[in-house]
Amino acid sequence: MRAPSQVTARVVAIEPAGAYQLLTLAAPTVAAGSEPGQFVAVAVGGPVTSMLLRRSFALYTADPGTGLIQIVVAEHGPGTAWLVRVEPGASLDVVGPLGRPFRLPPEAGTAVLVAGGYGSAPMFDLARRLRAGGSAVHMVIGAGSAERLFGVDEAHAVADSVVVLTDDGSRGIQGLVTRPLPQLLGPAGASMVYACGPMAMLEAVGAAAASHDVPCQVAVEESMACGIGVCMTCVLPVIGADGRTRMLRSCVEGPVFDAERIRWKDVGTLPADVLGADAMVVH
C-alpha cells in the first residue's frame, strides 16, 4: 500500500445520487495509490471552522489515469451538510488513501458482496477486480428504501447477478441483505464473502458466511474522527492470531477485519479480558 498523503484537491463535480451526492475530486496522488475498501479523510467547513475534525469517505472510484477519484457523501450533520453545498471549483483539503483494504483472493473463485445502503461504495472496484483475476462475483445491495439504495444499475454492470432489497420493499425484495445469503452461500458454492455497511449489518453477514464455512472481511462504519489513528475514537476489540483480544483501530488496522475476529457483541465495550485493560481503566 502506498503511504497517505495529504493534498488539496478541486471539486471537479457535485451530482445527487438518490438520497446521496456524489463527490468528485482532482487528487492524482490520492488516486494512483488507492484500493478498495480504502478511504479518505476530507476537512469540512473551510479555512475559518469550529469543526476541527475530519470526515471520512470510502472510496467509491479512483482513476490514477484521470487523477480522479469519487465519495458518496450522506447528510448528516453540520460537517456533512456544509460538504455536499460545495461548488465546482471549490478546493478541499483531503488526506488519503487510509486505512487497510480488501484483500484479493489468492486463486479465483465465488465471491458474495453484500453492501448496505451506501456502503455499496467501494463495492464496485472491488466487483471489478475480483472478476479481472477470474472470480465469479454476487452481490446484495440493500436499504431502507429504494432512495437510500446506491449503483443498483452499475452492479448489474460488474457482476454476475445481483439482488435488491429494500426494508419497505419500495424497490426489489422486501426484507433485510442477509435473506439470500444461505442460497448464495450454499449451493453456489462462495469461496469468499466481502461486506460494507451498518456494523449491525455486518454483524449478521458475518454469522451468516460462519454458519456455511465460508471467510467474510468487512469494511466496518466505526467513526473515525483523525482517521490516522491518534484520537482512538474507532476502536474494537479483535481477536488476534494468539488468541487474545487488542482494542485495534478502525482507521489504521481497518477498516477492513476478519468477521471472524471482531467480538461484536463487545464493540463499544472494554471487555475485562482485552490486552493491556487494566491500564485503560479510570481509577
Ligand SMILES: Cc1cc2nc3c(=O)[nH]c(=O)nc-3n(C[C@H](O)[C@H](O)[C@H](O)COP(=O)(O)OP(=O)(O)OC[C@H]3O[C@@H](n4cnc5c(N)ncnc54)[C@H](O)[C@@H]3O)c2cc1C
Contents of the next structure:
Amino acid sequence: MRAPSQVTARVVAIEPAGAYQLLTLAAPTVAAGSEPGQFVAVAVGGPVTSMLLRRSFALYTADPGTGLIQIVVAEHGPGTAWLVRVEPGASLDVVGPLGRPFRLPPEAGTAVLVAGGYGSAPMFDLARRLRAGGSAVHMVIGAGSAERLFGVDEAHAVADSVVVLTDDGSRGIQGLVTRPLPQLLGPAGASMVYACGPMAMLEAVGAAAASHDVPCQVAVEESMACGIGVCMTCVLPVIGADGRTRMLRSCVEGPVFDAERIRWKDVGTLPADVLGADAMVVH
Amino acid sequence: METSVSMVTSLADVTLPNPVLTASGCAAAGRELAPFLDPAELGAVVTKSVMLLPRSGRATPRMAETPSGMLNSIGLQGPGIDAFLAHDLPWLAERGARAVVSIAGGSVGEFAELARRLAGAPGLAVLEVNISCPNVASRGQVFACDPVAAADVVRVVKAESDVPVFAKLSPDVTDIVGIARSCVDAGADGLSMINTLLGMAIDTDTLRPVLAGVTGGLSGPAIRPVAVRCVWQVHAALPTVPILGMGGILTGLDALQFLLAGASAVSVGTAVFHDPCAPVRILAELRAELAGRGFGRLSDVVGLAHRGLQR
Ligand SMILES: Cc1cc2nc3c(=O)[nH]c(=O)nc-3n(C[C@H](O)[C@H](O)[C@H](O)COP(=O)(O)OP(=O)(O)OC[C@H]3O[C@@H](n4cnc5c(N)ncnc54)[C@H](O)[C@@H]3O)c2cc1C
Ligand SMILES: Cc1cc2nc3c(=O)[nH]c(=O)nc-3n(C[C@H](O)[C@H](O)[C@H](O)COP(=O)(O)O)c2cc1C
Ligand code: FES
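Show the same protein again, this time as the form predicted together with the named molecule rather than the form predicted alone.
Now the complete complex, all chains and molecules, led by this one.
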C-alpha cells in the first residue's frame, strides 16, 4: 500500500452511467499504488467553495500505465451536485489512495462479491485480481431500480456467474442482494465474501456469510470530515483481536473491515463496553 | 526576495522557526499528516487534547458540514496519557518536530496530573491547556467560562510544568478579556484563542439534531471574524501576553489578519480537512505576503493593526 498524495487531477471525461456519472481523472500518483477498496477524497465547489469537507469515492478503476483513475458519482447533496457537473478539462483537487483495501485470500478459492448501487464500483477490479489469483468469482449486484445498477455488463465479463436484482423488479430478479446468498454460500459454495454498499446491506450480507461460516469483508461508508485519519469523525465500534471493542476510524483503519468484527447494532451509539466509554460517563 | 523575510517567532520563551502550527484535534499527533508535510517544517505540531485515561469519544454522527465551516462533537476520543507518552510524543521528537501538547481534564486534579506526567518529556515545547471542558465538580460547567475555575486550572498546571503554559480560551463568554486576564494572573505564559463556538444543526428530513451529541463545536472560516475580534480585544488589553491565534485560517492572508490583531503565531485547524498541505501552503503564502508588503521580519507585523488607533 502506498502513501496517499494530494494532486491536481484533470477531468479527462465525464459520462452518464445510468443514474450516476462516471468521472475519468488524470491522477498518476493516485493510480500508481492503489488497490480495490481504497478511495479518494475530492474537494468540491471550486477555489472559493463554502463546502470545506472533501467527498469520498471508491476507486472504480486505477491504471498505473495511463495514470487514469475513475470514480462513479451519485448525486446526493450540494457537493456531489457540483461534482457531477464538472466539465472535461477542469481540474479537481484529489487526495488518495486512502484507506485499507480488500485483502486477497492467501490461496485460491471461490469468492462471492455482493454490491449495492454504486457499491459495485470497487468490485470489478477486485474480481479481476481474484481471478488472476486463480479464484472463481460470483457476483451479486443489486440496486433500488435498474438505473441505479452499475456495471452489469462488466460483471458478466469479469465473473463466472452474475445475479442481478432490483428492489422494484425493473431489471433482473426482484428482491434484495441477500436473496441468492444461501445458494451461493451453501455447502459446496464460497470460501470468502466481499461486499460494498449501504450499511444495512453490509450488515445483512455479513449475517448471511456468518451463518454459513464464510469470512466476509465489507467496505463501509461513514461520514468523513478529513479522510486521512486526523479528525476522528468517521468511527464505528469494531471488535479487536483481543476481544475489546474500539471506536476505529473507517478512513484509515477501514473502510474495509471483517464484517464479524463490526458491532452493527451499535453503530451510531456508544456501547458501555467500548474501550474508553467508562471515561465518557464522568464528563 | 521572499526568502529574506525572517519568519522566526516565539511563544513566551520558546523560539519557533516560523509562526504556523497545526490546531489541536485537527492533526492528531502529526503522524497522519506525514505523507503531506514534514512536521518539523511547521512552527510546531499542536497535538489532540489528551486526557489521563483512554476515551472512546461520543457516538456518531460526530460532524456536520455548515456554510464555510463544520460542527464537530468528537468527545475528545484519545488513547490516554500513557499511550501518548509511549507512542505519540516520541514520534514527533524523533522527527525534530516541536510539540505543543494540549491537555484536557474533567477536574483541576486531572489537569495537574497530566502536567506532572508530561514534565520533562522530550520534544515538549509548550503545554496548551484546553479549558473548554466540562468541570465535573461544578455540574459540567465549562472551565473556560468561569474565571475562577479557569485560573485554578492554570495555577496547578503552571506549578507542575517546566515549559510555557498557554491557556486555550473559549469564545462563548461575554467577556473574553476578563477570562484572559484571570488566566494570566494565575500564571499563564500565553493564550491560545479561539476554541470552537457552540453550535447546532437539525436534520430537516429526520426532524432530529444532526449530531449524536446534539450540540457541537463550530469551526472553519465561518468563525474567523469572531476569532480575529477575540485576539484583537485581548491583545489590546494585555499587549505583552503572547497569543497563539486560530479560527478559520485558510490562507496566508487569513494568518496575517491574526498577526496584525496581535497573535505571535497561528494554528491551522479545519483547513487541514480541506487541504492536508494547508499549514505549509499557508506558511509559504504568509511569507510571500509579508515580502510583498516590504516587511523583513514577521515580528514587525505582530499587533501592527493596533498602532495609531484611538481607543
Ligand atoms: C469510503 C467511502 C466511499 C464512497 N464511495 C462512493 C462512491 O463510489 N460513489 C458515490 O456516489 N458515493 C460514495 N460515497 C458517498 C459520498 O461520499 C457521499 O454521497 C457524498 O460525500 C455526499 O456529499 P454531498 O455534498 O452530495 O451531500 P451532503 O449530504 O450535502 O454532504 C454533507 C457532508 O456529509 C458527508 N456525507 C453525506 N453523505 C455521506 C455518505 N453517504 N458517506 C459519507 N459521507 C457523507 C459529506 O462528505 C459532507 O461532508 C462514499 C463514501 C465513503 C465514506
Ligand atoms: C474535529 C475537531 C476537533 C477538535 N478537537 C480539539 C481538541 O481536542 N482540543 C482543542 O483544544 N481544540 C480542538 N478543536 C478546536 C481547534 O483546535 C480550533 O481551536 C478551532 O477548530 C478553530 O480553528 P479552525 O477554524 O482553524 O479549525 C477541534 C476542532 C475540530 C474541527
Ligand atoms: S475522516 Fe477524519 S479521521 Fe476519518
